[in-house]
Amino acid sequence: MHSYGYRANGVLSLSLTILALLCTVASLSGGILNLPPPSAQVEVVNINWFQKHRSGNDEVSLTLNISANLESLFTWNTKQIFVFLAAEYETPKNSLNQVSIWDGIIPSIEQAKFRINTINKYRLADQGNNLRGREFNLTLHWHVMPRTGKMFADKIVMTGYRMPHEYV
């Protein structure tokens, strides 16, 4: 006969093994089931101002229309999605400059399809005067935070934007 301690150990070991197996299946199924791929579109409605500070740095304020459909990222294992919009451009010193200009947290599938009109939430500034006439991309990044398992991230790059040649 086994004692109660041996029986409890056997039940606990089996329970933890089953729980670990379920967590693994949950983690794998969350990344596989998100079809169709998310979609996003960003329109620069207006350049509110574009100026050079006394320090010599360029800074710009943009009015943006951001629309996205991230519903396919929500599975039964998705807790929330962190999403941010970044301006990306090249300068002679750096091959990639990335500036976050807007972000948000999407807590549910009901809020995963959105359209907002906003100004950039964070400063779009360059250390120097490298923004005049510069081509840049707007990239929508997202990080899916699951209830269990590995967090994953992806992005959509939108090209074809250009800063003005003169300060406004």
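Everything numeric here is computed off the predicted structure, so don't read it as measured data. Residue numbers count along the first chain shown, from 1. Superpose the two forms; the largest set of C-alphas matching within 1.5 Å is the rigid core. First, how it differs from the form predicted in complex with the partner chain.
After superposition on the rigid core, displacement of the C-alpha of residue 159 between the two forms stays below 2 Å.
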Second form
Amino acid sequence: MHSYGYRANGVLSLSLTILALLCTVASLSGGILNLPPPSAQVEVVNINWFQKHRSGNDEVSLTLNISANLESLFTWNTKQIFVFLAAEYETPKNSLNQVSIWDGIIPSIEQAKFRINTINKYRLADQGNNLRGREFNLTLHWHVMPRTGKMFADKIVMTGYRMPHEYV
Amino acid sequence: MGWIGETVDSIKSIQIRQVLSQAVSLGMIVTSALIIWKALMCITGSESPVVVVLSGSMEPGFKRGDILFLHMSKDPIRAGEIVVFNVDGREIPIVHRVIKVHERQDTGEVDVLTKGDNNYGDDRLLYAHGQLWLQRHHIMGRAVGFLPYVGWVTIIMTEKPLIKYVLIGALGLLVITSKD
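Could the form predicted in complex with the partner chain be given as well, to go with the form predicted alone?
Below is the whole assembly, all chains and molecules, this chain first.
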């Protein structure tokens, strides 16, 4: 009745239940720190070049100033935040184009307030040649990756950017 | 040694009725596991609701041996989501992040480009020869939840089958010899 097997089984299942419970509680809790909500500013400092690529697609190279404060997203269940900047626009061909042009991983709250100056890390190329004079949004997306539990994402949309009317 | 002797005795003392009831309870365990798995498939809409991360291409977010819970809804695919996709000619699905989305105006079809957070370049090298974009039908689900380390159990079992057989044997013996 009270063999070692039973005791081991009992201890194991109890500890697994408690662990699962703690993980659930950890993933549900959060937002305890009272910090200002996320904020972001992006400035297009320069259009380095803008041309029609050999493949026939418009492609542009930008220099950007990105500053953001994502400190309030960190809780004790946050492993890291994946943050990326996407150019988003509509063309006659596509109802939505989302092109990630910069991304980064924020491993701790100390690095959650940042300001960087960078050229686009990934190619900003259209499917076609619809970029001249095109209005576009720059959206800062973040994906919060937990130590355990549910992942969540949100974004800040910044509007009113426009491509040059001629290739440069 | 007493434990082994006890076990042998209990095997000897098994009655037909007891064998039957144990077979039934074993069957219950197996079928309820199957029911849970199939129910998860229904709820999440994904043909494999849980996947184990096998490579380090998404580190430090996901490490080898972590478990991901997938969900496949009708919602359109958007940049930033972590998706699980199949490439023609590759057996094992890949878990990577979407970095580009182009959604067609007339048909609503999407072209998607992915990249592993820990990889230097995008995934075009992993795709089938000449393939530039993933389409909707390549994508099996998107990752919504995360549980660390648990997947090591399956990784160890697939790489060291001996441990699997020993474990199954021990569990089976435990079920057979249990008296309740």
